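Just the one chain here, the form predicted on its own, laid out as structure tokens.
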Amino acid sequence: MSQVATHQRQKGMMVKQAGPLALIQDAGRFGVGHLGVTQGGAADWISFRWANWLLGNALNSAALEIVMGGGLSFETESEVRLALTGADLDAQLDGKPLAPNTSFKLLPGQRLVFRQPRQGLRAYLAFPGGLNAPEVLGSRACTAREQLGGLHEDGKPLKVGDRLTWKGAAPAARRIAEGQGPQMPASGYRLPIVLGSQIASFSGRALFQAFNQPWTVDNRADRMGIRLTGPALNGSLTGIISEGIPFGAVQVPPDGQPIVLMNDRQTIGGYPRLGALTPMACATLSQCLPGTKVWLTPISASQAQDDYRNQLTVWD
């Protein structure tokens, strides 16, 4: 009997109203960049990991990434404990508010609704053992442009009538210690950046402007990239031979306005780069609403590596 048929018999949770963007995500799709396939995965990977941690899941277990909320609603068919982290999207269970960064129990027939952003942009909803979804190229992550991942293996967001099932049984409840969980960014947040090989092609004035004044998160932002608006950054290079693009790369196209390339970025590109944001900075930026002011702050590669290793020890 097919895996899909087996999942259909399991008790689960139905999508009653679709929001603007709710995607199944895991840690991402790696080792396939040479095929032109991007990594995908949870944009705020820190909140994503905390959601799984709250349920005792493997930290890369498939969960939901919910952007904006927009009235997204579910009705559960069975008792289940879920975990909610990341943005405060005014989540409500049968009309009663749910705080982020906690786990909570749903009873059969109860309705879970995500209304609108109050702080942050992306919430993460984890399920016992992780969500059931087909694995494609080693991951269940949705990437819409490449039509990979998700419930229907087409990379598309959840729609009305979709049915979610999960792998595990009732988990033991965990709590995040006060001050330890994910924090949503406030305006003025500093984003650490490791400088790249083309940094010398930018003028001294451009570099001073890049690192000594705030940038504004533009409304042209998605899982592929986030534009920052401010003074035009001028340099001697208008283009380079296309090369691989790392997570968090800060490209500067001819208009001089930086673009931070995120999880669903293209795999190669030919614009000069200031460098790359650290993984933690990318997680923070993914939670910034349009209009948020941020600063780019250069740090060394060794410091970025130390910071990343320290972040990973939180879940040990």
Second form
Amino acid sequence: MSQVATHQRQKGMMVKQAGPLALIQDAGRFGVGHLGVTQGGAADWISFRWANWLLGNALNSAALEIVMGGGLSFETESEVRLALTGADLDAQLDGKPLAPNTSFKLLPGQRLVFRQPRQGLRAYLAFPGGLNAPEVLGSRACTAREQLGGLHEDGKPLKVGDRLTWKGAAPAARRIAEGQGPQMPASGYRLPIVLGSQIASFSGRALFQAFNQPWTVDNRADRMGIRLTGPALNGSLTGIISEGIPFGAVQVPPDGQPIVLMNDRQTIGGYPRLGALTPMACATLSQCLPGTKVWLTPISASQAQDDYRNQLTVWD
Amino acid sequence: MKPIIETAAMDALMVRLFDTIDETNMAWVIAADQALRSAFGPALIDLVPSYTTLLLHYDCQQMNHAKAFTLINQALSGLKPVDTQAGELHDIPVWYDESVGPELPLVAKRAGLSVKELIEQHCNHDYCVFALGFAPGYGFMGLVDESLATPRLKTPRRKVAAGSVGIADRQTAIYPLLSPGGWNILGRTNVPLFEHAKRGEPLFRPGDKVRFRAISRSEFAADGGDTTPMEERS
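Given the form predicted on its own above, produce the structure of the same protein in the form predicted in complex with the partner chain.
Now the complete complex, all chains and molecules, led by this one.
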């Protein structure tokens, strides 16, 4: 027991400065939607998986989702190899820039700092074997609104003085092949959407507008939903009897401006929907800074499933 | 009952059973929930029943849309409604007071009732739990008497205290934890809904019945209830 205790004490990383939002995330909380519990989980699940893959972790191991950067900094107490993927948040190790989509070694006393987004919005930092955090309803994902998950089981982001520990010891040091890793979206990106549910209630003109013009990612965007702005979409329905909301659902409230419902969405709701973005489109959208132009592009469910299954094979 | 199955997402289908909110629908929604859970087994990722629908999220590494459609149709053919008398009846003590239920006077005034009469009306009915959602353990219940129906607040509160009991149109519900919300708040209960949900055992299940019971401030406080007024929480 004392050996375990010593071992635990030796590996840790302290939060020296808290950024705007750094959350412990895994793939999310599944099988609990009927309790009213949201899915949660890494918003850019592709970058999240790559981060774990780089260390040879199970792909669902708990990691950090770091939004914006904003001075978030850590000091390590022990030598450790970490992996960093997703957005380029101008991360530096003792003042030296870190290359995106790689793993790197930290020595005791070294300081890791995340500054500001240069490309993308959310970076993922993976730890050997995954971060230690209590599991609630099958997941360690932080959902602030529900006060679930995270280090202190309150769903709150990291704060100064939090100490991170991890499960594993000596991780693999894999490399991502050229052109294979996560791609940060540029303006003009196409987001595949599977049409469904209330699609027939939208006017022909609204449907033409939905798919034949760019949408602007609004600054009203968080892990619950991301607003897109453009010409108002009109339909025959203003509200519907509340029903379950799938991941990526594109709902249209009475102001005609679509909202894409993301990982921390409420489980049921009452606005009509065009359909749902694919999981890959959601990952992309979660990396878009406000002002980014995106297009909604219809895709069949079967094509979307083929693309999804292909994506999963890259980590085999 | 003839279910309509719609595409909801890449790997999710919407099973639509009815088009109106009615207590008698719940016997079918619950039956469909049970049938779909057993038909999909490990291929089921999430199943979210609501008033008239069930959203089914399946594992698309195990099957495609066409197979899921077939499974749903098979599972629902010959469906029998469950016995809703089997639902539990929950007794929920509520401290109705303007300090923790700021819309008490507004709802009473709209209904042409005194506050005391309003409380009696709200307690004088077994409400059906139609769906769980919005927040962990939150139950959408109804239908409240038509005279009490009150639209949501024009501007939702940033913070509604945990345990707040409210009305929106003909629905009533309890906020399991501190959260934003636009319902008309009448009082507060000390029944721990969130703690139940956190353990994966919600207090309420669709088809259950809920009866509110008015208690005094001292009873509420003696039970450990938080008497902090609503406005100090917003």
